[in-house]
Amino acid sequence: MSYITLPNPSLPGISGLLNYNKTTAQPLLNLAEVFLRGESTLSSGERELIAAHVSYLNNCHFCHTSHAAAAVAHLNCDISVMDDIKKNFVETPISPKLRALLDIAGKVQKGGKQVLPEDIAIAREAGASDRELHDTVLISAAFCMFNRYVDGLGTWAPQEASAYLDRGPRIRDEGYANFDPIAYIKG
């Protein structure tokens, strides 16, 4: 249960959040659209991917598994992909480039001084550009934020990731500016 008294205490993670204050609740999901949908060189399913491995290590279940489901409706991919990410993104089939990128993201996620100058050279030499590294640290630090909201404030979220995976492909069409937290629960 959460740690504020919600008006639809059935809504889980960051959406009973939302839908408890419209006021905050906009311009949060306008910096989810403009980071995780705007213009970019990485593709929105790689930026979901981000933002679930930041949700990962922050062991920030409702993010993580949303925006797995997300990244899995984009990428038109298997969750397993997430799954290998998550057990050692080291090893798992994904370019280069993103590898650097999720390293990066996970240096971003202990501080944003653990990035060092030879991880921004790694990933250049994987063809990562000024605006990609812009764009993954940027991603990494807002979604720190996100996890802490939800977190910090005691609200639930399902285990099964079911109850995610349905709705990513949601994720994917409509995108988060105008994000309806009901209308998400109820697929």
The other form holds:
2 protein chains.
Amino acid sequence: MSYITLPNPSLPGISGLLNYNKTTAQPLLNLAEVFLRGESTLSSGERELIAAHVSYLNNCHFCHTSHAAAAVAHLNCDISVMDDIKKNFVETPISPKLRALLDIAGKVQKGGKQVLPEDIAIAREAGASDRELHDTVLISAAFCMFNRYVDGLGTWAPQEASAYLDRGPRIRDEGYANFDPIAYIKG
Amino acid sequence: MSYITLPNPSLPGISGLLNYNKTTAQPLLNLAEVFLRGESTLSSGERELIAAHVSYLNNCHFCHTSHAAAAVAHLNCDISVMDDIKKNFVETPISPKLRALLDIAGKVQKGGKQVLPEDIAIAREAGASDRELHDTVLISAAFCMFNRYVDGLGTWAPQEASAYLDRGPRIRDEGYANFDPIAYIKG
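So that was the form predicted on its own. Now I'd like the form predicted together with a further copy of the same chain, please.
Entire complex below, previous chain first.
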């Protein structure tokens, strides 16, 4: 039960909020489209993993599971990744560069000033470029926004991962800019 | 000295980052335009106060001082407000509704799940509408993004308030959507 009256209370997480106010929804959707699917040397799958990682650290079940499902779809990997994100990637084979970028994303989640020159140095040593450092910080920061929007207004979210899994390929294929909250729930 | 090489290192805070990558900059500017200056029953001055309050809580000097200067310009109030924000508004006369909304913004800054039904009830009692609750949570969440972007990439910021004050009226009059980082620094 969200803290404000939504036109369609059955829409979970951010989808109910995006359906509440179209004027504020579109800039959020455009931002997700550019940050997660726009031009970058990080793949959309890698960027969705960063989004899911930060959302888990922020304890936002809806965003964690939605973006983990998108990462699974993009990377065509096993759904066990969804749970492995919660364990900070102990089983998933990820590159040293992505490992370092995920660590920076985790620092950003705690606060911007938590990122130290040595964190940047480790990522550079692993091959991260300026643009990849930029995009990692920006995506992590953006999910500190999305997560707070979703939870700060008390939205509900399905608990079971199966409710999110089939959304992953749709996010991968259709993107965010033209996201239709009603169609999302209809499947 | 920012953590990444910027084309114009003299541009402070977010202005240097907005000048670094135009593709990621525009969605951020469009979002600030809608959230802080778009249609709402909260005035732009009130919304800039929320932005400055959250930025102070996030220890982001550039964003706190920039948005405090914008609030001063919008509200046509004394510049002492800039410092009073740091004291959680002990001297500035603010309405009970704005007080309750600022308190909710402070909860959102800590984390979305920190906002409790009783916080919402206090704000409603003081006259806050659904839309005002929505906008408060969203603006606070958005500044948890902006602040982390600015500090997570190690940007520099002038320390003295005087460096920000004359930007306030320009933000009020010209807005964010067409923000030109180079013109910003030229004054």
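Residue numbers count along the first chain shown, from 1. In this text, rigid core is short for the largest set of C-alphas that superpose within 1.5 Å between two forms. What you see is a predicted model, and the numbers here were worked out from it, not measured in a lab.
Under a superposition restricted to the rigid core, does Asn76 display a Cα displacement of 2 angstroms or more between the two forms?
-> It does not, since the Asn76 C-alpha is displaced less than 2 Å between the two forms after the core fit.
Does superposing the core leave Leu116 with a CA shift of 2 Å or more between the two forms?
-> Superposed on the core, Leu116 moves its C-alpha less than 2 Å between the two forms.
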